[in-house]
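Below sits a lone chain in structure tokens, taken as the form predicted on its own.
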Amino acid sequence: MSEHTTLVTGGTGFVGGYLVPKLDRTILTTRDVERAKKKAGADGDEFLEWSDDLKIDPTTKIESVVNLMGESIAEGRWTDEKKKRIRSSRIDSTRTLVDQILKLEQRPKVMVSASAVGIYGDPGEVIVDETYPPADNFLGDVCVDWENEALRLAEHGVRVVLIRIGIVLGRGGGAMEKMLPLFKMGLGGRLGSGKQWVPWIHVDDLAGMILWAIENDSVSGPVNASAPNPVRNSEMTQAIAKAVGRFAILPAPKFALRIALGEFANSLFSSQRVVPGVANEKGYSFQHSTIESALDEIVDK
């Protein structure tokens, strides 16, 4: 039996480092070969040099992709700059990888394409499924447009999932990487109110859910990555406190984030409770549907 190659962009990143090692055979593309292969966890079978004129063999055979491009929304001010790379990473990058794909002699199976919760905007109190409509806003707008360069395949055939990604949780990177070191000195503390809703996932479950949408011939669209349990920004907060044994009591107005983050910070305060209702639908099995299973397995005791 031949094995399942899987061509992976942003491979080498935070989410590739779990996802990378559980895959059968992978080619990652990447803009620094030889730094990717000399990063830990880059076990990636094949390497590929990224670039805006990407060109992919048309004899490769890969029956799956999985597309996890795009610039970190959280790293510095969102200038014009900063906003144009936001968008460029994300559309222009997905266009050039599906101009390649389709001029492959055997098209793949299945593309699993990365996208964001940030697409529903600040839907407040409501309980937001796969059906909500997009938000009129920039991040709805790079989603929405980003969504649409993936399914330019489902119109050859593709099956195509759009996994819409909450805040990632997880050992190594992601939001924790940065939120934990402030909680273990005690400095850590609600955003604003605390109210609002975080949609979160562990990173085991979100490459868990990629695997799941690769094997799962019922799956496509949209997909909510969200565990099943969102909660308040701070019970949140409280449950990281715990895990950490300190306490937290010193809140961030939000007249102070917008100074020091600008249009950034808006995003941290929009509501969002998102559940994951097609992956509930079709049977997918959490490993963490709690925010206290996840801080468990995240934080050392």
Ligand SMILES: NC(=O)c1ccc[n+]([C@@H]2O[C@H](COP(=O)([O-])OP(=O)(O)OC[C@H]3O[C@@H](n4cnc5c(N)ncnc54)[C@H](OP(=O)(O)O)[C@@H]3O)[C@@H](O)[C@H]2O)c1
Given for the second form:
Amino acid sequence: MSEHTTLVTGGTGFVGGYLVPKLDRTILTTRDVERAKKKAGADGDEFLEWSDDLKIDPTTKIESVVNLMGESIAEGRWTDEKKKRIRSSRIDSTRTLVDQILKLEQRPKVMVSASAVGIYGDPGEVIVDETYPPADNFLGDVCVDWENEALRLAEHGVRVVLIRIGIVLGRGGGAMEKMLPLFKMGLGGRLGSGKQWVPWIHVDDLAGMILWAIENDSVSGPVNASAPNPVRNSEMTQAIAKAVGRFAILPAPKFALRIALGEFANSLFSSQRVVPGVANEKGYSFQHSTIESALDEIVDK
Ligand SMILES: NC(=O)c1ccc[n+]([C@@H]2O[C@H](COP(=O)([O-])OP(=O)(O)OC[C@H]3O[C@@H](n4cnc5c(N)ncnc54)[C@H](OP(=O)(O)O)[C@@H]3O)[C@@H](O)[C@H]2O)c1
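Could you output the structure for the form predicted together with this ligand, given that the previous block was the form predicted on its own?
Starting with the chain above, the whole complex follows.
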């Protein structure tokens, strides 16, 4: 059987570090090929320099595409410039990618394209599956436009899966890399009232869901990538404190985080009781369905 080649954008990042080693053969796009080659984990078989005028050889044979690139939303203050980069590194870049894929002599069968639970805004206590409408705010608009660029491929017969990713928990990156040192020093604490629901997913399950989405022809459209048991921020705080064997007694007030982080702080206080409706219906089997199980894998005892 011939090798299955996957083109991965943003494969040098946190999620890509877990996904790429599980794929058969990969072509990774990156803004810095030399840095990507040196980076442990980004073990692509072939690298393509990413730029706004990326050209992919039309004879390239690609069976699937995973689109993960995007300027981090959690690093740095949300200035107007930063917000422009958040938008264009997802929307303009996905447009460039799709334009190139459409020029291939042989199109891939499937593209799994990242989106985020930020699309849902702040629905409070409501249980949110993939049918919930998008929010009318900055992140909601970014996600809708990002998904629409990816969906242009669906108009040309390519199966498009839009994975609406929750807060990804795992070793070596994402939210845990920021939170664990604080909790280990006894400085962790709930955010505000702590009542807000947090849609989390273990990075092994996110990588697992992406592979599952590539392999399952019946999966298309929006798919919530979050664990079946979202928790309130206060529950997550207590679970992390317990896992590291420390108390978490210092709540972080909203005004302080707004001063430190700018508009991004609002997303930390949004309540998103997201459930993986499509993954449950189509039979994805989670490795970590409870926060305790996820933390057990992540935190060294
Ligand atoms: N981690 C989470 O909790 C989370 C939650 C919701 C959604 N997501 C989404 O899932 C995807 C992967 O997340 P991740 O945590 O793996 O992200 P990450 O670690 O920040 O990696 C993203 C990759 O995108 C590329 N990139 C960054 N800025 C770019 C820009 N301005 N233009 C083009 N490429 C750029 C980088 O690759 P090069 O430097 O090699 O070019 C980087 O390695 C992202 O789209 C993110 O929005 C993640």
